[in-house]
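Single chain ahead, written as structure tokens, the form predicted on its own.
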Amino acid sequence: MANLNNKNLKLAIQKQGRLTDETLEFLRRSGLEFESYKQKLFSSCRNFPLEILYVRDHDSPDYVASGTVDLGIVGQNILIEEKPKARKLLNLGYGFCSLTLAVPKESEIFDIQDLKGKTVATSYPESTKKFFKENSIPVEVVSISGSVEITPALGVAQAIVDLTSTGSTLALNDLRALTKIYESEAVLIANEEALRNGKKDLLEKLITRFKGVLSAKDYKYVMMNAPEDVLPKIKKIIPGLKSPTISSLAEEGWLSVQTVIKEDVFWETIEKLKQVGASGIIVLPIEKMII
């Protein structure tokens, strides 16, 4: 590690897991540029003053927290498993899966109650404790390091809590969904000194550009050819950030109209806009937008 320029700041991300390819690819999208070959332990970025260390998910927050590094991007999951001394930053929007308990899908356990004096196994065990415990079901919480799938069929629990993302591992292995725990994703954590010491403008910036990437996913660039006289009406239904960007076209009396929509309510924006007159619309992806 005799490379690292301590001058800037150290984020620590996945090495080789479930959130790697996705955080890599978020991180290019927010316009860093690095080098991240699978053997490498860090990188520098060329056009920022970042470097990029390649850790386990697990020890991100243990870094972080002792400020080894000034930044982590791990999964929620761990934050609320392991509580670090770290400091949630953004949520980064993918990396979503869900912490579920399930049971064989020829179980007779069909209720959470059902599992009172039974064995669960897990590699979350603070989070199964503090679920049951929640519930006020006395169950008894076995902490597995591997895969947790196949303990039913061995006989080791009656029960698991894992994370799922698509469903199809538990699946695979004949279990079946009981009930979900909580939602998780992938997030940026930070050091809390690194909020107040001499990088606090570093961290600023990159926090900007990740914020950047994260709006643009919210939104759509849409422009459309209107008539004149329908304007206040197209003005109501797309107020965008601000308001539309208008111009005149060459036949008289229609305008072309450039703005913004949410993505969450994109398709019923778009129906209003077709009703009041709205036609010849282009939609355009967004890849960054600074709000």
Contents of the next structure:
Amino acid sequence: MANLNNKNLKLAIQKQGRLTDETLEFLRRSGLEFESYKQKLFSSCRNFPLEILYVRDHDSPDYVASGTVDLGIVGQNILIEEKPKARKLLNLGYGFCSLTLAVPKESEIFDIQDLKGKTVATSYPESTKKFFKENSIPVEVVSISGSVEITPALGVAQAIVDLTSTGSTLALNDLRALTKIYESEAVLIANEEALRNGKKDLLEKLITRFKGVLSAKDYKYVMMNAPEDVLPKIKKIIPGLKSPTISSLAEEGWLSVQTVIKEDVFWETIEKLKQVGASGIIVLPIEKMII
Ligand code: ATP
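Could the form predicted in complex with adenosine-5'-triphosphate (ATP) be given as well, to go with the form predicted on its own?
Starting with the chain above, the whole complex follows.
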């Protein structure tokens, strides 16, 4: 890697897999300009002192912990399983999946207690052992590195613990989910030392950009018209960041109100606004939001 600049921040992301496309999209939405194609080992950003290294998802935490890179974007599931010496900084809102306990569809096991004395195959042995220990259910955990869902059919195990998102892999392999052990998403992790040393300022700048993209995703910009006398009611309904922007309309007694609304309360807020008399409601996506 002769061209890596050591003064630059280094970020490890998944080279090829479920997190790759959304990670590249997230970085580009954060305003970072770089080239990426499959054969590349790393990319240098044109407009930020950052090198992006393409690695296996499972290797990222080790690179971060050892300081080979300053930052990594990985599935939180790997952090929970491997407990690397790295600090989680942000949840990134994609790569959602669950570590799920499943049994064959035809199995007579319907409750986790029925697994007492049985064999469970998984690529997540630490998380699996912890789960059964916490539930005081003695099982034998067999560690398998891939294609875990085939093990019940092979007679290797009576249950599996694996990552699922839509459940289609379970269904394809005639498996039925018993319970979720935990939920996961892509997260940004950092090397502890990098958070303190000379790269601290750069890191803060990059994190501000990332947060700007994440906050924007959570909010919508809303403009509406309303009669002057309902303004106090509108102010009560909209839990904006600060107070809304108010301007007068050409029509006497009417105002234009502009604010941001959180995505998770968006529809109920719009309904309440309509009820008190707001009209001509326009909703716009926000590209970035620096709070
Ligand atoms: P590596 O890059 O180390 O070879 P892998 O082949 O196990 O890893 P993927 O299967 O691409 O990697 O999964 C990468 C990450 O995507 C997982 O660690 C998890 O956080 C996330 N993910 C999201 N949905 C799923 C899913 N349905 N199954 C597995 N992982 C999922």
